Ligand code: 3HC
Amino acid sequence: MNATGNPAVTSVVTWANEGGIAVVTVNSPPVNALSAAVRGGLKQAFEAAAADPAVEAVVLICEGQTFMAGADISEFGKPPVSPSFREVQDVMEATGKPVVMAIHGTALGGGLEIALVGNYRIAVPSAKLGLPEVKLGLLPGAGGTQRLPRVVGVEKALALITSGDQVPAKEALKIGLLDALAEEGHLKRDALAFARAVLAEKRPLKRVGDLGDKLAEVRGKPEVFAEFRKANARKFRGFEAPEAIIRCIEAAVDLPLEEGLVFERARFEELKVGSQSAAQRHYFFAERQAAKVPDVPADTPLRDIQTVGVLGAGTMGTGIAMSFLNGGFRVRLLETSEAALEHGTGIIRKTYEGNVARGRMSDKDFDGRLAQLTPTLDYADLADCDLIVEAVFEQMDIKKQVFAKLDAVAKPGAILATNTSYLDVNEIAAATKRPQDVIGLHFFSPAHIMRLLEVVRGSETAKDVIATSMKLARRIGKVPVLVGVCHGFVGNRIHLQRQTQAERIVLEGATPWQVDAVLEGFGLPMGPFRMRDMAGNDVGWNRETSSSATVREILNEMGRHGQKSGAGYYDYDAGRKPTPSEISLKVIRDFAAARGIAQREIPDEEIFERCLYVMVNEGAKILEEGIASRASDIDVVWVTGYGWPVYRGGPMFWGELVGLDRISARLSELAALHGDSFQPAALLQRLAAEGKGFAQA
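Put the chain from that sequence into structure form on its own, the form predicted alone.
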């Protein structure tokens, strides 16, 4: 029994009668997830409150840092445990007394679906609400698609549920998702006062399921849904969950609540057992797992990073500088000439001005970030930096010269990082007398936007340097993945294998646009030839040493550098819209003929297998060599940095869905036809023979 004589229902749910208001409290760290224990406790507490004549209203509140953060994802795939989510909601709705949901922290997913069965919702200003299930390839399966449109309207519900975005409390109040705001730090006090006001004013019970005004506004107007689908077609391409969500909200408009709930649940179950949700759930955990380094303890002391030096004010250097400025660090930006330095600082200023104009940054933040930036031409100005990131030309001799200079000026204990995309970090570190302080930080372009950061561990890199780099990456909004030293590390090494196959295939008779169409049909945002045109065919090309040795060299020699020159593999109009080019196709055909490469029609299936199976195979080799710690780390690299569709989970997860035995067997067939580059990795062959997945390697 608790202090007021009411039962402590379970270890995670209690309730107390406070002046006629039953205060039901959930305390299930860390995030009050709706586990079986919480569901059971809620059911018992609400049944007891409903049956107690001394209780006139109910307030549901949570301890800790948050309201209910959603379903307990660890229960996915396991047998259901009673009571079900729906049973708990039914009990809450049947209480027969005003139910006030008191929200702090976040009310996400199932947490918001619980809040939506209350009669009223109140939250502190710092709270956020949302239905993020779409990000796991799911839809809200406990009434979210049926109740939210009744509260905020169909168009707002469509936007919120298909995006999974969180809504700040003040915005939630404006759209009607909340009925009131509490004072920060006084949620319980204000929720009780709100409940007493409801009783004093004898407000009618407002059951969300009975609300129909906002649904009536769009009933008989199918164009509302048609226009939403059209406006979001590109964003939703390939994903199953957004269309299922739209269909459920259509059902909310056309069907009574109970029938709509049945329709919603059926769509939820379809998604839950599908490969897309499995892939997106895999990625959800993979991204979190990537932050953990097996041989670097979580309590490893970190080096203090306050001031960051960046060498190079080109595209990568300015992007890296902005990443650290955005993270609140002081930045020293070094260049070799005044003109280059002014150009780089101009890029930073122009980018921030654009952010201010679009409302993404305040004038105060603009001034504050630029105040943290110190442009310089003198290496000596980097002497007190805690971290120095090199972003100069991708040439080993230049990088070694730079690191020798850094070694001479940097203070003891400073981390020296290279942004190399391919080069040997150990060789770069050898240019210093402190290889233990050297690490690779491979940012992806544009560096201030792209989330992936490959953290490249050298053979002598100290563990505290690794731990600091991984932590630092998250502070600047990046997803860090630790990788080892090899040509191209993880992402570019696998990309090179796919690009090599794409180029061979077009020499054998396919067209660049056929290859692009196959891979874009798989879900990649851009095929390899459109991607190369966009990035610039001349990246890494040198006119002085060019010798017409490849199709790409010939195109560059012709001035076909890609989108920026109006022509590459494709031709481009003034709006950079691509069309297949007869000129580039003739270059390809002539090049193949000169080398005696026979032309043939290549089926889409062969393009698919040759381009994608080699990626899985190269990933297996990377695991064999210990370049990546986990197959899921490779998936994070490719989803976050290269546009691999998250609904396919990453190349390694996808490979297991296809079947490692099937991929290994097909690679052996391709090796017999096209050479040893298709020879399946020993790890892949072993796992295929044993019927195991990469996690069991």
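Owing to the predicted nature of the structure, the values given are computational and were not obtained by experimental measurement. Residue numbers count along the first chain shown, from 1. Rigid core: the largest C-alpha set superposing within 1.5 Å between the two forms. Compared with the form predicted in complex with this ligand:
- Annotation: Cα of residue 188 displaced by at least 2 Å between these two forms, core superposition.
- After superposition on the rigid core, the Cα atom of residue 643 is displaced by less than 2 Å between these two forms.
- After superposition on the rigid core, the Cα atom of residue 661 is displaced by less than 2 Å between these two forms.
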Contents of the next structure:
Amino acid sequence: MNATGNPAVTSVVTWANEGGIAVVTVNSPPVNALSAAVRGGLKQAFEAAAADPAVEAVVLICEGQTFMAGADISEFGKPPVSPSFREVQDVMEATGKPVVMAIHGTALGGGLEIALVGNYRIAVPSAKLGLPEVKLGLLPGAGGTQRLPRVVGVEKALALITSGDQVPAKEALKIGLLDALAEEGHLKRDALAFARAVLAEKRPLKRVGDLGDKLAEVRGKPEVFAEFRKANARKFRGFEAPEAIIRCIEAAVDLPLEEGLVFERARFEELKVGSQSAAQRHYFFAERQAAKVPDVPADTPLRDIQTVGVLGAGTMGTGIAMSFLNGGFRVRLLETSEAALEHGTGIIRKTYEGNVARGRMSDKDFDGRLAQLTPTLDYADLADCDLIVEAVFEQMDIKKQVFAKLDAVAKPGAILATNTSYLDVNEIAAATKRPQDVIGLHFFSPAHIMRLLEVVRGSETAKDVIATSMKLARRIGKVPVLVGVCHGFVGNRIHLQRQTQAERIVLEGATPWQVDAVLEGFGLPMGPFRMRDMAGNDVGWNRETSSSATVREILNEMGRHGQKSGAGYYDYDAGRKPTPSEISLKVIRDFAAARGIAQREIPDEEIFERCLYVMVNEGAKILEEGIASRASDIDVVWVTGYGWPVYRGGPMFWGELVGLDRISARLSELAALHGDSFQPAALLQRLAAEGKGFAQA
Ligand code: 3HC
Ligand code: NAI
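Moving from the form predicted alone to the form predicted in complex with this ligand:
And the full complex, kicking off with our chain again.
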């Protein structure tokens, strides 16, 4: 019994009879995930409500921040515990009394699937509904692929379930996913009133499973599915879950509900035990884990950030400025000349104009954001900034001068950040008298779009500066990962290893297109040479100092700067479509010959191993040096910053899947053949010998 004299079914589910209506309440923080305890509690509560003659209807509602946000992901991979989703849903459907689902926060995955077996759904306007299982490499396994198309139609269901997008309550009402909206903050009151109205009007016990009209509309029209597959082929490339989802929705159209549910469950189980879902679940927790810093307590007081200064209005400075403007901050943008300032603000304006034209930004937001931007040439204008992010040229002497000037003008307690890609943050911090306030905030290009933010901790950086930076990153929609100081931090340092390999392999006889094809076949969006052509072969290249010392220098000296100049490693047509270039290949072959590098046919497998195993090895070195706190942080960097396919979890997760013993042994072989750069890290060797994973390092 609970305080009101009603049965407290379990510690996480209670119910109370409120004037003939059983109010079943789930309270399982943080997100009311449908753990075994919640499922068990729901089953008991609905059985009790069904059996109790004093109960005429049931309202299911949740405490805390949200309605049920889905199955408990941490239970996947463990033996199943009853009751299953299906058993709970069957009990709910068999109540014989109106069941009203009262939704706030996010009704996601299994949460929405539970809601779909209710007879009616009501939500507050701020609520969102969705089936995000695809993001975990799964499909909705509790009827979502069968019931959602019955409610919203096949085409909408295909789009929603393969994207995992959330539908805001108002839109959900329009498409029939909700029956009513409650007043914000009054969900329980309005859900009870709704239930009473259903009883008073003797409304029928609507069952989603009985709806058939929307399915009939596409029956015998396989082209609906064929077109959907075609239109999304690029987006779904490499992923298993979207195709499984499409097949389940086809089954919804072709089979009776019961058979469709069985078909869906079988596909769900297949995906659940597969490596893609394991990888994507790993990534889900990795991203959340990355936000936590082992030695910086979660309750560390934060510095207040309202006004942000950005130095340098080039590629990065403009993107960084937009990130903060979009996050609602005031921004002061400083440059060295009026022309550079105009150029930078022009880029910001043009980007926002593009957003407005595409309907992604309102006119009001356009005006509002530009009004928050103050371009300036005067350091004195940075005096009231709470945070200043430097994004000037990548040269230590310039960075030091800039930080010395910032030290002179910035108010006490202001955070001074550098966006350097490779330089030593400690050396930059030493140019000030307040190294404790200095940190690296390494954005990725384009900075207003890319989600990764490497937060670089200097040896003297204060804990509250770290805590504030991690929190701030979330406020501007970034995924922060704390890293230590070293050349290239986590992302670029590992990238450099792979790039070096790719270039060596090409000198030994592979073609750039062979290397690109191998890595693209693995799931990377672009191979290293296509990537270099796209980014600009000349980034970091200097005409004055160029001395034909590398293939890249020679290509640049020939004017082959990449896509933008119509030629780089590849040749490009007017539509920027690449074709393998005989010219660049000759440059490579001549260069290798001049240096006496023997040419041979290189098997794809060798390219694969050399390019990818060195990444795992570098990751292991980064871990043993303490540059990253956990292997999963390295995975987050590579998935969010470099397009590592999320269905392969990140290089460290993938390395474990391949087997650390196998990688370590192969690296030793490669070291004997090609030199010390392949020498496996001590940590890798130890874990391989002990049969352990990185988490047990
Ligand atoms: N299972 C287990 N834990 C979960 C969880 C879930 N479904 N969803 C969130 N959590 C945990 C997080 O790991 C985090 O834990 P931590 O505090 O220890 O790090 C905590 O809940 C809070 O999560 P967030 O930091 O993400 O909180 P937000 O407020 O930013 O977001 C959310 C809340 C929108 C609910 C977001 O957590 C989310 O998207 N969750 C996943 C939803 C999902 O994928 N549901 C489908 C699950 S699969 C399924 O239902 C299968 C079914 O079809 C059979
Ligand atoms: P950029 O050359 O596009 O822009 C640099 C801007 O800084 C120029 O507009 C220049 O006028 C301005 N500037 C130079 N000295 C200045 C000074 N003393 N005060 C104020 N402004 C000054 O360079 P980019 O690419 O934006 O790089 C900036 C920094 O960001 C570098 O440290 C770089 O390593 C880093 N970075 C670059 C990435 C990229 O993809 N381009 C990615 C991540 C970091």
